[in-house]
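So this first bit is one chain, no partners, the form predicted on its own, shown in structure tokens.
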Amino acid sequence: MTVSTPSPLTSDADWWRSAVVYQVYVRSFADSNGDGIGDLNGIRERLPYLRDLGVDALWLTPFYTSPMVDGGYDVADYRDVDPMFGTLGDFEAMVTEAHALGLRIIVDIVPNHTSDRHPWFTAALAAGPGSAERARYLFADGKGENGEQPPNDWESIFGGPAWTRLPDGQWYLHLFDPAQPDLNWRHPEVRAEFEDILRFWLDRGVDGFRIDVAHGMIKAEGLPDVGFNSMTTGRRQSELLGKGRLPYFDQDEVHDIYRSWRPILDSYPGGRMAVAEAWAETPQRLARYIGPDELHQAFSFDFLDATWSTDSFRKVIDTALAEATIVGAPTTWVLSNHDRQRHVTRYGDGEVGLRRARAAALLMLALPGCAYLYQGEELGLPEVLDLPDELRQDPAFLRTGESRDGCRVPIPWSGELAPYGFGPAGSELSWLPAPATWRALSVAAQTDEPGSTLELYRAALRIRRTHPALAVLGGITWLESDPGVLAFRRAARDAALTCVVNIGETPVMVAGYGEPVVASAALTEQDGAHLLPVDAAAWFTRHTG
């Protein structure tokens, strides 16, 4: 097996501009102690695998002290590790070892809401209406003769009302689960607390933050109604995410928060960065989160949402690159994450979905900017659609019947029987069950296997790291191509790399771009040209000097 081995960690402050970041869903990556739940020591044991895969950084989902109502996105203590995942010492040892292997660490920060078990919220419940303790959150009196109606018509992203009433009559806001009360970010104590939390983790060597619900911390003054919700019209307010304005998302004042965070990040060496999980109604409003005085990146979810068509991909790519040029920051490409159905399944599932997913990976990794991979996509894992209802843990499932658990099934490492090496030898526990078909998709089954999805990713990431044309920051040059085909070139002074993706219905002949260096499906050579199959992509390289 040929691997791409990065040099030990450098102090390059611009590393994030072209990095490949691997998202680790902590409880589903690797279990070191046999309890069926992934943990920090499990990640530490698998760091060589990630180094050899060829990624530059890891993004870890929350591992903080939490009741785990929403998979750790309900934080009770932002400065400690939940015992489920290990200890603070385990985290520090993992960071040290990751850095020694040339891998950076990005951690999730969850600033929109806390757990209802957070000391601040338990104090707010005890203190009562009008107290200083309640001022840190968004409490309000209800409407109606006796305050029996919610303060407004806001709706939880997980379904149902965004307000819960307490025995004392007041209501509190939770844009997600009732166990996740929203903080009042106009309160100076809240802002000071999170600035201190940032420093706490920066002092422990983290290289960046992924900001959960980065668009949500500020709510419109007066808490005005949206004007509709699923109870009144059957239309959920969440349908406006990325398409329209909501009084509780993407308020202008949220940018003041990030302008106060940026100097903190800049005060640490080595290019500490932050990436926003943000939804905005236009690309222009999303671009406002990025800049030298705010955040370094914001996820381009439009790429994740692109349909399997040349028009859709080209429109999304052109828009993202244009916006990146305006703000002077790189694009961030992503095909899957812990909140969305895996793209093998989105693209059609089965053999068709896998072919398209492999092609999409080459498309994404050939584009300029930063690419985010979701654990298991390098194995070609599909969504698990048939999990028993009683095993699902996503809080949204109870409210809407929609579940994100299918993309969170622990990844397979080795062996013939589930959970496929997820835990130590002899362990049979796994918090979610993996299907029998995954035995053929494990890391061990795909390693050194010609044509496997794992080896495709390893090859592509090795070329991405070493090819001079892929090291050049900037745009791309679209090339004339057959209908149903995307083709673009990236060029350095003495070399060019061309990516060709066949999204059409018939194989196409490709010629004039040089020699193929990696392809998602086998190419057939004919008279100096190469036949590219349907639902396939290939990279071609040639010297230009």
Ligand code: GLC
Given for the second form:
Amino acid sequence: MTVSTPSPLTSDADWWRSAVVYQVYVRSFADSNGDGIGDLNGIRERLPYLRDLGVDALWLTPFYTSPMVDGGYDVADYRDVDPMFGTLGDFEAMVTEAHALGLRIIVDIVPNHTSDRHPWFTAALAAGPGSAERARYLFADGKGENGEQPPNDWESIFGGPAWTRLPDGQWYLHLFDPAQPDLNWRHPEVRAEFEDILRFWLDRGVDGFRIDVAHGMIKAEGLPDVGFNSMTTGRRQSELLGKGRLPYFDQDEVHDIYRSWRPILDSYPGGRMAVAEAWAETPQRLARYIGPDELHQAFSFDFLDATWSTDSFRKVIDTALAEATIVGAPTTWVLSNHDRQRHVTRYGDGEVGLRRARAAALLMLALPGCAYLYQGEELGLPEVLDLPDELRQDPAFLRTGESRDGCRVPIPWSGELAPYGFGPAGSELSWLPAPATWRALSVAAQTDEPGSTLELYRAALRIRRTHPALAVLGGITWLESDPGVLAFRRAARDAALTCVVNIGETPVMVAGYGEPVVASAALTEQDGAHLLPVDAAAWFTRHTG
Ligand code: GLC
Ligand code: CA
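For comparison with the form predicted on its own, provide the form predicted in complex with alpha-D-glucopyranose (GLC).
The next block holds the full complex; its first chain is the one shown before.
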């Protein structure tokens, strides 16, 4: 028997500043019991894979008791695990085992809304208009002679009106699906409940929280109309997200909530952190979520909208680094997540998309700050575009025709037949089918395979952990380069690492930055210089001391 020595967690309370966090979409990561659904024990079995990949922490999407209308972002019990995913005991074992491997655990918290099956909401429905039970949510009478029109013109992010009318005549607000009623965060019981929920999970050893819809909890007093809606303009209100003022997002009072949460986090040892999924009109307003008395991070989502061009990437990077300077906290980089089309596909899909996605990974991982990886990006998975409609489960699909299921297809681990080792040996089930092309993309197929995307990520993460120039927090230095090329340097006292990305149309000669240590495509050496192909990136290092 071999006894491995667990690498303990670093004692650094600032671990999150430069961490690589791996997002686990629990339902699609690994299935331990063969029901076709990923679960906590599946994650436990794969912890060594994540340790070997070289990430620092996992962020788990919601695994709480839920009717799963919105993939678990509709929580019915915030203090328990849905039987589909396991038990609280499994969760506790997972945290212990992850910590023993040096991996931290971030859980998702969903405070803007509950499930309509949450006991508070069922009690509110039973108790009727004007009751204390209804005061915890946002119930209102409608407009019009008989209250037959919604209280205002707010629209759901998933399409359609944000209000649903009950048989007793009242309406309730749901910024997402009707099965996700919005809580009233001006109610003291709501605030007390969530402070207690934070403690519940902190007591179980979690290292941080990802706060869902962190900008949404407070709605403007009087619930005023937006004045811009599908009825009047033919364009969806959600187009204003992150661009304009909305009375249901980014209200000043939301910051009071985080000022009350921070002392709770700080009262636990070991650097417990929180990252906001927040959308705000300007970088300045987004920056207000971050600071010593509020949250540690807010996702920088601009990479998700960046196109494959030097201008677009430079703008995203410069903006995010400027934001980081405003708040004095390093930025967070995100190329993909469970809500967006995978970046292989965004960059052109197929061969081209994959080449660019590999280059983008080296670009992101060379930047200062914290990087969030989405499960499967280390395998170069594309979006699955041809899922049959009847299998799609995203509640937005029925309302808008847009579906996020294509980035949530179960991970291929091994073997010749779908679902490629997603479940235990012999299991043929997976809640969404994996395409036949994923056989070649499985973890087993890519492990130890020179040039595979998985080995590229492993190599880059290993260098990121050990190279002195990447350990330094702070800025980057842009270097002069040919049009179509991005080049920047990170420097420590006696070593420099230069990242060069060729976004242009011809191969470029790279010289003077030292030796290549990792490249997303093969380099050819010519007279001491290196030829970097199109749609590729490489890191070069040299000693400067
Ligand atoms: C966040 C989640 C998304 C979910 C929504 C409602 O945007 O990332 O998946 O549908 O919140 O909770
Ligand atoms: Ca399962």
